[in-house]
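Below sits a lone chain in structure tokens, taken as the form predicted on its own.
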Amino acid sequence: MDTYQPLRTAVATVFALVVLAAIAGGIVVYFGLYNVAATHEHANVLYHLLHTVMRRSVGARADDIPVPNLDSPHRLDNGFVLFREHCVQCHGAPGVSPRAFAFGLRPAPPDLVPPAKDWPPSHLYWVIKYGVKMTAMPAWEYQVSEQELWDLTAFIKRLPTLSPADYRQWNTRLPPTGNTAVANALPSSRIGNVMAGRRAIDEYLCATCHQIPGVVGGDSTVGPPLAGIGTRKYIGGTLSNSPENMLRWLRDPQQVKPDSAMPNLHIREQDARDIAAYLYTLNQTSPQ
């Protein structure tokens, strides 16, 4: 009698399933047979499946992450500023509509006082940082300081306190100043760093515009490609072609070339000399 029977046909069903499911799977992409639209939610069990991976995600690497003091007021101060700036307008606030773009996002972006409860200070601060993939939470790490991403979190933990009226109190007391810029100067000391460029590729959108080689969508033809860009004679076809130079360029564009379709990214002086890194490192021949 063979004992390892069962086993094998346990096995068999399990590979008969996969392929199954594998099949099956690639008839919905391949058919479009399921509707991307923003006007049709999630099915349930996606829903849940990826807002489970989101959190065991985010808790496998924030859980260690040591927290500062968060009761400062002048970090709670700066942390409401922030949030009215750059979060209330697709989460919405106490007795604070989000605004109309926010209604059509899928998922939808939630109300920020349960996790505010529930979730540990590292956890909300690694989201704010590193954002969430296919979710329109955008990272921060490239747009605020370290210092501002702790205030947000400092203030998000603070509004499970808040009615409508100590919201309406805040903003009453901090009125916008009308200056909305986002701070986007480090120290420049600090060399570029190659593996921080790339990441910084991604935040700033590159590939949207340009062909970039080993960049996930990096095929765009709008501007012009950037494999070998570090051997070129000029930068934009008109600077020479320096490390000084780029971070000219990347810095501002329009400053360089007024009729440049490259648009002002605001991009950090370090965040540039980060790119600036990595573009260099893109010496092979351009793709045709």
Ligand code: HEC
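Numbering follows the first chain given and starts at 1. Note that the structure is predicted; figures quoted are calculated from it, not measured. Take the two forms, find the largest set of C-alpha atoms that superpose within 1.5 Å, and that set is the rigid core. Compared with the form predicted together with the named molecule:
Put the two forms on the same core and the Cα of A10 is off by 2 Å or more between these two forms.
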Given for the second form:
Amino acid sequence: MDTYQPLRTAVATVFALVVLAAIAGGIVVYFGLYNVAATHEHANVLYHLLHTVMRRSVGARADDIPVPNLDSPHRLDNGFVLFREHCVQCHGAPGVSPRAFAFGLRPAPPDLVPPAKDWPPSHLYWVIKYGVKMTAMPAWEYQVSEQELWDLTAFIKRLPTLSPADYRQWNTRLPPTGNTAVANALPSSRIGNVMAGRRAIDEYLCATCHQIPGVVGGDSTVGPPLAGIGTRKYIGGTLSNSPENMLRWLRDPQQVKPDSAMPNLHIREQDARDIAAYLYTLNQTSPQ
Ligand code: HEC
Ligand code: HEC
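Next up, the form predicted together with the named molecule. The previous block was the form predicted on its own.
Okay, now the whole complex, with that chain kicking things off.
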């Protein structure tokens, strides 16, 4: 009598189930059975599963973030200005509809009143900073400062108390100035942090045009491959390769070479320094 027989049967059953699930998954993928059209929301079960995955993921990462004082009037004013510039287009506001394109997004951008009521400030801050993968919710880490992330959090926490008239009044008191661009500081040759640069490269979507060693998704040949850029003699074929020139190039390629096909990505100064630090680790011409 084999005492391990029941165990073996159980293992074999589990194995068979895993194989069957993989085959079923493969069939769904291969025959294109899942409809990716953004005209319909995800299937109900999937929608709730994804929402729960998002909430648990945020909670696991944001619970311990210390929250600064969110009550200062200056902070709320600034939060409002940032919200009007970056968020209302998708999320709407009291008495303000989202813009037309937002109605075509799936998952749809939610009204922020319920999460403003239910979520702790650290969770809101985390979602604004890092965004949500595979949704239209962008990460704002590289677009606004740390201080401003909390200004936005403070304003969103206040949303449930605002009537449409309050929001209009805020809008009149702080009219849009039209020009929020921050003047570019003169580059110096100080380069930044390699790890931060690696992340900023994802953030500015460099791999949509360049093959970059160590960066997933880069198989585009719109721009030259960046393997070996650290030891290349010229940048863009014209500018001698120095940290100072690399910063100039990254922040405004057309200022260096007016007909360059590399766009000005409005890279913030610190991000450009960090990206340069990463690029200077790429000193082998064939991909590692
Ligand atoms: C291009 C559209 C878009 C813009 C712009 C945008 N968001 Fe979002 N946002 C979304 C979508 C879509 C979701 C839903 C993500 C999901 O379902 O996991 C979301 C989710 C959120 C959430 C989590 C709430 C929830 O219930 O899922 C918060 C908080 C949030 N956004 C705040 C902001 C702030 C603050 C800004 C401006 C700095 C902003 N969003 C700009 C599309 C956008
Ligand atoms: C829309 C496409 C596009 C995006 C996005 C883009 N680039 Fe470029 N890049 C180009 C093109 C095209 C060139 C070649 C330009 C030229 O020589 O005039 C170039 C050239 C360069 C060069 C000089 C390469 C050499 O061989 O001299 C560097 C460095 C560079 N890009 C880095 C970056 C980084 C870092 C990012 C992200 C922050 C980025 N690029 C985003 C298109 C792009």
